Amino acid sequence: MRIVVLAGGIGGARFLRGLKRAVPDADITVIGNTGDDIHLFGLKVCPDLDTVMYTLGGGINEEQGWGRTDETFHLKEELAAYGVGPEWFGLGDRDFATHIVRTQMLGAGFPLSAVTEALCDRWEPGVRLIPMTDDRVETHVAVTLPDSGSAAGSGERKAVHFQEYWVRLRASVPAEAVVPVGAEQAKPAPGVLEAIAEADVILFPPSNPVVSVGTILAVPGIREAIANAGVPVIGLSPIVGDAPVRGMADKVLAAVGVESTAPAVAEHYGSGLLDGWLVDTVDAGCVERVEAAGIRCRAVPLMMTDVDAAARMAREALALAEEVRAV
């Protein structure tokens, strides 16, 4: 079976890490998020590819669910101390020796799908991993940056890179737009149009909406690749319960005018994108709405406490695919 994910960071690589338990026979092609993306120190930082690989790799955080393991941070304390910035974003030492190694081969010329396999090759995660693009692309949010003393909702309006608004402000303002500057400029990287073409089903994790799954699907080519592929698209929903199951997804789909409901996201794909879509057992009731919308909708439990419930979700979504195959 041939399995094309789209994939974020945290969300996503712990489902491909049911997934692979799921099916560890399965010709897995992760297309990752480089929206995320962003200069840091004169390096390059790919923070979900990172995740991805990490996880799947067995060099993961656990208990943060990004960065490596056992972690230190001389280097940026070093750093701080020289007065250089920003302080907010954390890179430990062994971080560092990911980026370090990024930067230096593209530096050379390196395409970044081609400098993502070489860094695979250390971590072995199972699965080929693919940037959703070579080209730059940077996600932006428009905010308002209240004045000291001045009332909500007005200040100083401007847009900030997505790791600013997400890590050092953590949305505490509302994102008045989401804009991934460069993806309407940027092509798919190599492998990836060809990877949906072949793919047996296709899916969507309980990544971000916006900001992950979104900022994927903005790239020309990939959406239409996805809804021209012939073959199921099943989502999994993020928002359990009408929240985030984690993270701060409700304020970037608010940016864009979605609900924060389970319902909702779905619609936002629409059906001329997605077959199927799961939704917690919590929102069970939202099953009728989502099937008007023409999408086929199941309720299952979508907690991933560990990997064999992260599996059992797997699970869920290709026997939701081969009931999709079967109409």
Contents of the next structure:
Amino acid sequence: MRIVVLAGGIGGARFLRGLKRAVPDADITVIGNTGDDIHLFGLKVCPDLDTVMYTLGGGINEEQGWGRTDETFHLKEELAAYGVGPEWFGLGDRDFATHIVRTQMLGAGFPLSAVTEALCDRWEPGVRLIPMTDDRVETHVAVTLPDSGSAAGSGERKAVHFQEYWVRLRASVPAEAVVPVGAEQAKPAPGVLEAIAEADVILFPPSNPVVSVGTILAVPGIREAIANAGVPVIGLSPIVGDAPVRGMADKVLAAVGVESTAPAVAEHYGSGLLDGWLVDTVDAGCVERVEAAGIRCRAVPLMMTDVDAAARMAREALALAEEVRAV
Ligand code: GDP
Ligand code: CA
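So that was the form predicted on its own. Now I'd like the form predicted together with ligand GDP, please.
So here's everything in the complex, that chain up top.
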């Protein structure tokens, strides 16, 4: 079975670990979000690709859900001693090595997809991990920063990099708009459209619908390829009981005018894209609403408390795909 998964960071990676356990023989291609990518200290950092690679390759910091296990921060401290920041982005020594290798290879002319493949030679994630594009796409968030004092009137309105919004500001101010800068001109990376065309099933894991899955879908050609693939497209809700399970997805959902509920996210994707949607059992009451939108829906436990729980979710998603295929 050939499975294509559109993944962000933590939610995507943990689901993928379950999927691998549920169907060890499946051929899994992961299309990774690169809208979160950022240049720091002259290095290219790809947080979502690395979270998938480290999680599936056994190098992830489990509690945090991102970054390396057994990490130290000497390099960051030394940089800070020179007054070189940003200090709000936690890059550890082990993690730095990944970004150095990546930046070196990019500098030598390799596209990000080839670099990612080379990094995965070490981590052996057991899936084919492809960035959504080799072109530069950067998600920016329009915010009004709180008034710093003196003059009357509102604070300064500006666009900040997604990482600055998420990590430095901790989504503490409303996101007024979310823009994947560069997406319109981007081309899907080699292998992306081919994997979609050859897939037996396409899954949206419980990843952020706006800044993870939404960004991937913003690369011209990807949304159309999925909608026209003619195979079941099944999503799992990242919203449980009207709130994101972790993080601040509600803030970026509000920016695109979508309420933070499992059915609203399904409707946001729409029946043109989704054939099936899994909601958590606490949201069983919304199944009818989702089905009224033309999307087959089931309520099952959706908390990835451990790998087995994620594997059960993956089995439910594949079962729903077969149900959809049968009609
Ligand atoms: P990020 O790039 O690290 O933010 O990760 P993703 O975009 O892949 O996933 C973030 C989303 O995963 C958040 O909106 C969370 O609500 C969701 N999430 C995290 N853990 C769980 C879980 O155990 N169950 C469900 N249903 N969603 C989860
Ligand atoms: Ca992310």
